[in-house]
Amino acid sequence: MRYDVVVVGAGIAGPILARNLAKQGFDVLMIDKKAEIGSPKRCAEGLGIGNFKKYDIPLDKRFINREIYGAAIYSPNGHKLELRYNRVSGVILERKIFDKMLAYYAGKAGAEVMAKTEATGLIRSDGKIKGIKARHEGEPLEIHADIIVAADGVESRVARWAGINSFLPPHELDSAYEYEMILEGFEFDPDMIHLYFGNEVAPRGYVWIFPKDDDRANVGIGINGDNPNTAKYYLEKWLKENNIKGSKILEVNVGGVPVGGFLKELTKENVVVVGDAARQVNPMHGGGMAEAMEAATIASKWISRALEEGDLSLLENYTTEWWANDGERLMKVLEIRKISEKLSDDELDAAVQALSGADAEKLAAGDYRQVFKTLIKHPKILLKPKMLKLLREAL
């Protein structure tokens, strides 16, 4: 088997990249080890509405469960900060269908797609990487390609096989645990996502409710991965404290979320790393779909150039461009997250009370600097010297 590009992994980054390159006429194969692309899901399923237009994805009702109009943030003592729009700001997806449809779009664009096909190693000849070894439905096969794309998730083996340093310190990995469940006797606005913070609620993370129906939602939690207690422990504790019965659970999803440790080296020889495999995830909220789409868009541009000009050294421009844009931005977000980890519950309460909906909108847009400037001037924060010191350091 011989292709211009072989993409390993059909999550978010892989199909976007495969589609982009296939549209340009390149011979592309995308493989995924799962028997059914998209299943199981490892996601709360929320995505900002602007990403559909930006990355040329149809707003298809088959994978959109619900439209969302904003978010509500709850402090440890129950103070609420609400950001509500009069227009749709995001959607709750059906990720199993969404991922499969992204693979469908790649196939319609001309890429070949093979499920239940697991990469098992790299093909090397004369000291160079020539393709990948794989197993399709139990049968071995060799796939030769000019360029290999590692889109195989946070535990990427392809990147490691290529000699890219993909070591992730335990502290830079969050542990996530989620139920899709029926919520009875617990009131929540189904037009909003709901985020609950607190060191006793979710250390370094938060509990989320992403509504799917008026009484059905993804209810999950993310905490620091090196916590002595499990994410399940904290989620069950929160459910019990809020009198939510766990007897109507429709699905359980568990996974690790990279929240730092972005790869410095995104290419090596003819191997390109994208998405969770490159740790391209927002370290504040743990979302990675939009970041994966952006990385795939940048990578596909430079893969195209490298193939057209027959110069694999052009792939290095992907690393340069990503770091100059998303990389630098996410590094700043990481610094903010490290500061937020040091705040007590009392300080988190004060922050939520001090902020307005307009401030929340700035937070959603990633404008943390302006929000910190607002907090520093607020009377509630002026009485908290440790918090003031942390905020000033962040500026």
Second form
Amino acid sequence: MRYDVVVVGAGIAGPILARNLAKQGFDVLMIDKKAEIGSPKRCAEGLGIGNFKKYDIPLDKRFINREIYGAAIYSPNGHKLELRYNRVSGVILERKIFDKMLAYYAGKAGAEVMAKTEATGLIRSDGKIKGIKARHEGEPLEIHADIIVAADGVESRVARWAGINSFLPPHELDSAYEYEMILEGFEFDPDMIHLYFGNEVAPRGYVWIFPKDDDRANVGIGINGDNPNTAKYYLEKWLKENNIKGSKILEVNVGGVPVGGFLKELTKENVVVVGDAARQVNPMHGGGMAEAMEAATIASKWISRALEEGDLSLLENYTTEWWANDGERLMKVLEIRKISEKLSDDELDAAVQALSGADAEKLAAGDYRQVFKTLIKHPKILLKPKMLKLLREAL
Amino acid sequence: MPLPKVKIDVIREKCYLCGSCVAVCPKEAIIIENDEWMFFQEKCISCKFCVLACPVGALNAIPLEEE
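Can I get the form predicted in complex with its partner chain as well, since the one above is the form predicted alone?
Up next: the whole complex, starting with the chain shown before.
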């Protein structure tokens, strides 16, 4: 088997990249170890509405559970910060259909797709990486390709085989646990996503409610990966404290989210790393779909150039371009996250009271300078010397 | 000082094969292949990062001396 490009992993980054390259006429094979692309998912399934147009994805109702009009943030003491739009701002997807449709679009564009096909190693000869060894239903395959794309998720093995140090210490991982469930006896606005913060609620992270119906939602949690308690423990505790019976659970989802920084080198020789495998996730909210789409877009552009010009060194431009744009933005988000994770419950309360919805949106996008400048003059924050110091140091 | 030697055990019924343990292992001592969780004692440095990172508490570190 011989291809221009072999893509390992059909999550978000993999199929977007495969589609883009197949559209340009390159021979692309995308493999995924799962028998059913998209399942099981490890995701809260929220995606900003702008990404569909930006990355040329049809708004197909088959993978859209619900349209969302904004977000509500709750402080430990129950103060609420609302960010509501009068138009659709995002959707709650059905990932198990969305991922499969993304793979379908890649296939339609001309890529070959093979589910239930797991990468087991690299093909190396003459000191060079020549392709991927894989297995399909126990049958060994040798897939030769000029370029290998590691889109194999947080547990990426392809990047490590290529000698890229993608080891993630537990404090750089968020440990996540989620139920898709029917929420009974608990008031929530199903047109908004809901985020609950607090050191007792979700250390470093938050509890989320992402509605799929007016009574059905993804209810999940992310906490610091080096916490001695489990994500499941904290979610169960929160449900109990809020008198939510867990008696109508439709799905359980578990996963790790890379939130501690991004791969410095996104390529090595002819191996290109994208998405969770490259740690390209927003470290504030743990979402990585938009980031994966952006990385796949940049990577496919440079893979195409490298193949056209027969010059693999052009791949390095993917690293440069990603770091100059999304990398720089996400590093700022990471700085903010490193401040917010140090805040006590009291300080989180003050922050939620002092911030406007627009401020919160800016922070999630890494745009903190103006927000911090306003915060340090806010009467609520002036009473918090430790927080004031953290904010001033960041300015 | 070397870390006290442990063996990592999985409670298979609790494990979702989410790969968090694979991601945090500095030595590739844990892999998931063909929907199977696998541990390689000779690679393990007993850091127990995997036990910490597991979202559901499916992993246990068992002291080797007490075996």
